[in-house]
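Only one chain is given next, in structure tokens, and it is the form predicted alone.
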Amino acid sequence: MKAVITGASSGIGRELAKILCGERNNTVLGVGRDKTRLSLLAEELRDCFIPVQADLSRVEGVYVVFKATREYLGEVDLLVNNAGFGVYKKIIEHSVEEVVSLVNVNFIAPLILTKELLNLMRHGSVVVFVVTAGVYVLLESLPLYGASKVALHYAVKALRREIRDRGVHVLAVYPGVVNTEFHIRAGYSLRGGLDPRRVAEEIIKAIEKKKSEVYIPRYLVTAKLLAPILPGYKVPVKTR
């Protein structure tokens, strides 16, 4: 299997790369902004892992990934749009640069990258979008992040229908709060949260079963049913 994973230098993406590289005949092209971390992961996973440094907050970064994929893989069996970015601020407190970068990483980059890599995908390939179960509530702590993920959630449903005839399967992943450096980079420490390894393992199972959606933990599927009456949600954090 030839796979492309964005946000591969830490969290869910890193764990996905490690799982896939633990199996025979897999090659993972891992995308991230941190060159040092990518290099360390490449040393750990050896020939299975191809590190690609790219900044997906800029459209140019998407084409860095596309060109590297075409050069090193030639074709793609699995694309995991995992990279994500959020800031603990009210919408009106975000700078213009933060708004543009956040929307690019969470919404625009996954769609453009999928669109460009479709020409390298064979029948039976899978595209994964890591969304968030937070699309069903108002994320009061991360409102702009939530808005960008709602947009992705909507687009994924349309995209699934559009590329069905190509034989490309689309999986949308809706995890709860995951204990990754996402929160640390925003200036907060998370209280609890899901183990990223567990999330990665559930994603792999969903890919193998060709599911269209997966909620992690599974009980979060109730959020989809109760969305009209659910209140806003504040991510449980504490200042450092």
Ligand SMILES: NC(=O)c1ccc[n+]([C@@H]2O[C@H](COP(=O)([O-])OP(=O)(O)OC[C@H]3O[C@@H](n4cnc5c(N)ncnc54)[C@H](OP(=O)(O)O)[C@@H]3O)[C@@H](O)[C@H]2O)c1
Contents of the next structure:
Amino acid sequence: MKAVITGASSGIGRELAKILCGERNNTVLGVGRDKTRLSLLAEELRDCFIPVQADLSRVEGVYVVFKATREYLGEVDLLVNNAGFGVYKKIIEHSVEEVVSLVNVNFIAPLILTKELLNLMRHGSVVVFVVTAGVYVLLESLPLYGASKVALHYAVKALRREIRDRGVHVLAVYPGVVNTEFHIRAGYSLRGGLDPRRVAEEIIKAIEKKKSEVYIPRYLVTAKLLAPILPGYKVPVKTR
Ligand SMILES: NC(=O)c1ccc[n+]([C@@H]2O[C@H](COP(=O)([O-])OP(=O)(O)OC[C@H]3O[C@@H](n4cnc5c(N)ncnc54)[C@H](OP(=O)(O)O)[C@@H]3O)[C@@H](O)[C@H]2O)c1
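Following the display of the form predicted alone, present the structure of the form predicted in complex with the ligand.
Whole complex next, starting from this chain.
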């Protein structure tokens, strides 16, 4: 299988790359900005892993990934749109640059990358979008992040129908709190959360079963059912 994973330098994406490279005949093109981390992962995963340094907050970065995929993989069986970040701020506190960067990475890059890589996908390929179970509540501590993921959640529903005829399957992933660097990068410290390895394993299972959506852990599907009556959610942690 030939796979492209964004956000492969850390957290959930890194674990996905490790699992896929643990299986024979897979090749993973892993995307991130952090060259050192990508190189270390490439050393660990050897020939299976092709590191690609690209900044997805800029449209040019998306085309760096597209060109590298065309050159090194030629075709794609699996695209995992996983890169993303949040910032612990009110919407009106964000700088203009932060707004543009966050919306680009979390919403625009996954859509453009999917649109472009569709040209390299065969019948039976899968596109994964890592959203968040937070789309069903008002994320009061990370509202811009929440808004970008709600936009992604909406677009994914439309895309799923649009590309079905090409034989390309779409999986939306809705994790709860995961113990990754996401929280430190967002500006707060958090104890606990799901093991990113477990989240990656659940994503792989959902891909194999050709599911349309997966909630991790499973009980979070209740958030979807209860959304109209759920109160807002404030991250119960201290900011840095
Ligand atoms: N952790 C949670 O509680 C949680 C819950 C629900 C959903 N999610 C979602 O899960 C996904 C993965 O997050 P994670 O928890 O694994 O966090 P993470 O450990 O912080 O990983 C985020 C990844 O995104 C990449 N990234 C960030 N900005 C980028 C940019 N401008 N250009 C290219 N790559 C960029 C990072 O790579 P570089 O730093 O190398 O650029 C990193 O590999 C995200 O979409 C997040 O929204 C996380």
